[in-house]
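Below sits a lone chain in structure tokens, taken as the form predicted alone.
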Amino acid sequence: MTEAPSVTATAPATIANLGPGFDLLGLALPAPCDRVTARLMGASGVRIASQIGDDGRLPTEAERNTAGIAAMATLRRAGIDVGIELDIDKGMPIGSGLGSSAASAAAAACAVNALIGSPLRRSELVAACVDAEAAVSGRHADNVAPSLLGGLVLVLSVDPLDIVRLPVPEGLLAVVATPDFELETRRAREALPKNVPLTDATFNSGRLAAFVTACFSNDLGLLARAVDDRLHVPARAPLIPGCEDVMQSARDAGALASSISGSGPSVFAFCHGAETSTRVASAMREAFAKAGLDSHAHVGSADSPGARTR
């Protein structure tokens, strides 16, 4: 019996916000990744055939799963009515602040698009994945855009979608420490202030402008000063045991800067040099341990590829 045509795609974890760019900045990581296989089936529509790596916690109904929603949105935007089965392999922890739902959506959209002949551009796939993210964590693109496109992105607008690719300073490394502690995105969102003082808004605007300038000028010193925030980090840090100590430990160990990854609880640091990155990763894990949490760390290039088929 001939097997149905299939395509497998992987999509990486991401760091959102990057300090001053709340819902605006996102960066692809080399790992961890989600993997989705899309396969043609007889009946029309999208069906999730299998899902592993989630301990049975995520819905397997396509209309409630970000991979399923992204697959349906991809077919709809392509104007193609076929049947698709998905096999989902969650390589990322849930509720980690690394864009787990976005990675599933990106991998599914990439796989489905390739399976049907790649009629959609990557920017159109981002729009399909925004539809998926809206179902679970709000309508934003700071995770799905870098997970699909790779590298560093600035989201100017979601509706209409307007994404700008930013250059990554040469040799920049990202360290991410993820504790064995889950922080639901909705809870992290609810912690945000409804109003912010004008001085805090001005502070973040200046840091965001400095961040973009540092990227284009390859100025790591300016980048270090730019990764600061008064909008979301002060509200979310108390939700993560040891968060302030982890960020300070990273800086004390030689990191250029450190902040919360997305909604948390993962914490990231920017570094220059492999030796420094290794030292920073150990310091961050030690700080989490002092707060009573086991953790694991990833170190890799801050200029990593996005979703890809194999």
The other form holds:
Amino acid sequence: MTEAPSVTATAPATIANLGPGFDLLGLALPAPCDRVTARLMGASGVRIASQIGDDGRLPTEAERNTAGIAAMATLRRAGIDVGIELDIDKGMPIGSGLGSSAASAAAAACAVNALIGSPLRRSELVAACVDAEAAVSGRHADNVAPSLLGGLVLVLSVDPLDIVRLPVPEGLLAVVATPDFELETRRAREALPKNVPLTDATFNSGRLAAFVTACFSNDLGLLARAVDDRLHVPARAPLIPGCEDVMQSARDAGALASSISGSGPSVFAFCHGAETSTRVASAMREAFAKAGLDSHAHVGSADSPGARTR
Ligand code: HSE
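Follow the form predicted alone with the form predicted together with L-homoserine (HSE), if you could.
Then the entire complex follows, led off by the chain already shown.
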């Protein structure tokens, strides 16, 4: 018997917000990645055939699973009605602030699109993944866009989708420390203030402008001053044990800057130099340990590719 045609794609974890860019900035990491295999099946519709790496915690009904929703949205946008089965391999923890739901959606959209002959452009896949993200954690594209496109992106608008790619300063490294502690994006979004003082909006506008300028001018000193926030970090840091200490320890160990990754609980730091980043990773893990949390850390280039088939 011949095997049904299939395509496997991987999509990486991402750091959203990056300090001043709440719901606006996102960056692809080299690892960890989610992997999704899409296979043609006889009947029409999308079905999840298997899901591993989630300890049985994620829904396996396609219409409630980000990979399933992204697969359906990809078929709908392509105007193609075929049957597809998905095998999902979660490579990253859920509710960790690494864009786990976005990575599954991006890998599924990428695999399905390739399986049906690549009718959709990457930007159209981002739109399909935003639908999936909206169903589980809110309508934002700062995880799905970098997970699909790679590198560093600025999301100007979600509806309609308007995404700008930013250059990554040369040699910039990202360290991400992820504690053994789960914080649902939905809950972390509920903690946000409904209104912010004008002075805080002004503060963040300045930092975001400085961030973009630093990227174009390769100015790491300016980048260090730009990664700061008054919109989401003050509301979310208290939800993450040791958060302030972890960020301060990263800076004390030589990081250019540090902030919460996405909606947390992961904390990221920007560094220059491999030695510094290793030292920063240890310092961040030690600070989490002081708050009673085990953690693990990833160090990698801040200029990494997005979803790809293999
Ligand atoms: N921008 C989103 C948030 C990212 O901060 O809620 C979630 O990963």
